[in-house]
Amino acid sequence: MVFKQQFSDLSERLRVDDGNVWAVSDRAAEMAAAGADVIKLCVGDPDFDTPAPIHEAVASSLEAGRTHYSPAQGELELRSAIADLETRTSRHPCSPEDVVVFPGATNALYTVLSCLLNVGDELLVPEPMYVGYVGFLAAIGAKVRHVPLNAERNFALEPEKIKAAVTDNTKVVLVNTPGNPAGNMMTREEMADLAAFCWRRNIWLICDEVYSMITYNRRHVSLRSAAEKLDNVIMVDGLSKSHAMSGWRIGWAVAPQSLVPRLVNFAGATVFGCTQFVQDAATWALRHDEYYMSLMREEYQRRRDFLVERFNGIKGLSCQSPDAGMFVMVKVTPLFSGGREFAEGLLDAQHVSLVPGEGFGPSAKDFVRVTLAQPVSVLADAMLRIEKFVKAQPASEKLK
């Protein structure tokens, strides 16, 4: 007799085909492990060290014995720091009771959507979208409808396009501003308009704002600040990108009081609370972060400006300057058939790894995404290799 293994529908949904979005990155890692000189420009993991005072805050917390269970909603001090930040930047006062802490913004989004959607419910999301959404949206079993954005406008998040895509079955709209992969941002007026529209249509509006502190041309405006009514709006943020704390796993949601108990119940049943000493470090970070954040922002902007200028100086490639975030999107057509051909050929020829744009959605198939999470010296070496690769293409002679 043989045991017949059976698995849940949820685990089957998680086997979703991601289009091998990370295939180039994985192959680059294998090449590097074998000794090849590979420049990795794929993953958006900040190359900065977490600021030293945050390490000191952890040490103090550990000395104080902060290694026990934490409330499922999160430590009051951290929730207060988040609420104070929201109150300072919004016309709506925010209470610690409006905040729920999670082990990262991805877990926050998964929890929020799990509390709003049933299997088969319709969710609307603009694309290109952050590829990390694919897994938890599949786990929830949502019916995902995408809103293609205009590549010629640097994938601008246009409310009219989103509103036009809404149907009678739409339960949730999820937007990401500042966005990954394109660094696109919505204005206060656009966010207010979308929030009001969703409120009238009885639709939840969720805004993923994890790049809120990495902006260049103008400051980010939170959905919670822009919306007139808060009954249907949920804001998600975290410290992974802004504070170079990707491995610390701290994120949060700010939500209506009617939803908060459900989020707390879900968090209590799944993660049972976040680490006390990490929450203490996050509290310190949010209360003393401006100096460190400004240094990181300035360096990211320097890298952005360097890459945009260099890419636009290579015949056959083009690059618009993003308003925010840690990436630039580079158009590689018509010299190449699309981002995948470019990324695979570049890795083979010059050992530089980029992410093909198609992994973020069909709108980005002509693009590759390049991370800013490398110093300019490394980016300069990568650009020399990229230029050499492009010039070696037979079709490049026609562009001269």
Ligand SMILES: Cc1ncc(COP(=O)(O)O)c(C=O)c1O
Contents of the next structure:
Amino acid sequence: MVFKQQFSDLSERLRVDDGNVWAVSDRAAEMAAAGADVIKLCVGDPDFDTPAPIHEAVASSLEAGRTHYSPAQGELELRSAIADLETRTSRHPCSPEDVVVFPGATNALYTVLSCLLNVGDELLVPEPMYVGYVGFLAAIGAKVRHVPLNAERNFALEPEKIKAAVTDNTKVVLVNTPGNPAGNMMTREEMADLAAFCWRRNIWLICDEVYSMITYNRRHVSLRSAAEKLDNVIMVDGLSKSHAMSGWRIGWAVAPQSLVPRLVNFAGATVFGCTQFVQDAATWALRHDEYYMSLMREEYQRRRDFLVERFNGIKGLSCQSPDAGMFVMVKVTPLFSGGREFAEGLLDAQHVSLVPGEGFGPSAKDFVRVTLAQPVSVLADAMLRIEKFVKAQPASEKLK
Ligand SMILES: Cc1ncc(COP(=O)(O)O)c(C=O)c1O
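Coords for the form predicted together with this ligand, given the form predicted alone:
All chains and molecules follow, beginning with the one already shown.
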């Protein structure tokens, strides 16, 4: 007799095809492990160290014995710091009771969606879309409808497009602004319009705002700030990007009072409270962050400007300057058949790895995504290699 191993439908759904999105970067990692001099421009993890005072805050917290279980909703001090931030930046005051803390925005989004959707319920999400959504959307078993965005407008989240794609079955609209991969930002008017539309149609609107604090041209407007009514809107944010704290795993959701106890029940059943000393450090970070964040933001901006200028100086490639975020999208057609051909060829010829745009959705197939999470010296080296690679293409002669 053999033990017949049977698995849940959920674990089966999680065996999703990620469309080979990381194939180029996986191959780059293998090449680097074999000794090749590879430049990785594929990562979305800040290259900065977490600012030193945040390390000190964790050390003091450990010293104070803060190594025990913590409330499922999150430490009151951290929820107060988040609520204060939200109150400062939103026209709707926020209370710590509106906030739930999670180990990262990914977990916050999974929990929120788990509390809103049944298997087969319809969710609308624009594409190109952050690939990290694929897994939890599959776990939930949502019927995902993608709304293609316009490449010519740097994949701006146009409410009209989203509204036109809504059906009578749509239960949730999930948007991400400032966006990954394209760094576009919705305006206050666009967000207010979308929120009001969703409210009228009885649709939940969730906004992933993890790049809210890395903006260059104008300030981010949060969903809670733009929306007239709050009972259908949920915003999710976190410290991974803005504070270079990706490994600390701190995110949060700000949600209507009807939803908060459900989120807390889910978080209690699955996480059972985030790490106390990490929450203490996160509280310190949110209360004292402006100086460190502005340094990182200025550096990202310098890198963005450098890359945009250099890419636009290469005949056959073009690039719009993103308003926010940690990436630039570079159009490689018609010189190349698409982002995949460019990324594969560049890795082979010049050992630079980037992510083909199609990994984020079919609308981005003509593009590659390039990270800002490398110092200018590394970006400069990468650009020399990219220039060589493009010049070596037989078709590039005709562009002169
Ligand atoms: C749009 C977006 N949302 C969420 C995340 C993940 O955030 P966290 O580290 O807080 O889980 C990322 C990370 O790349 C992202 O780009």
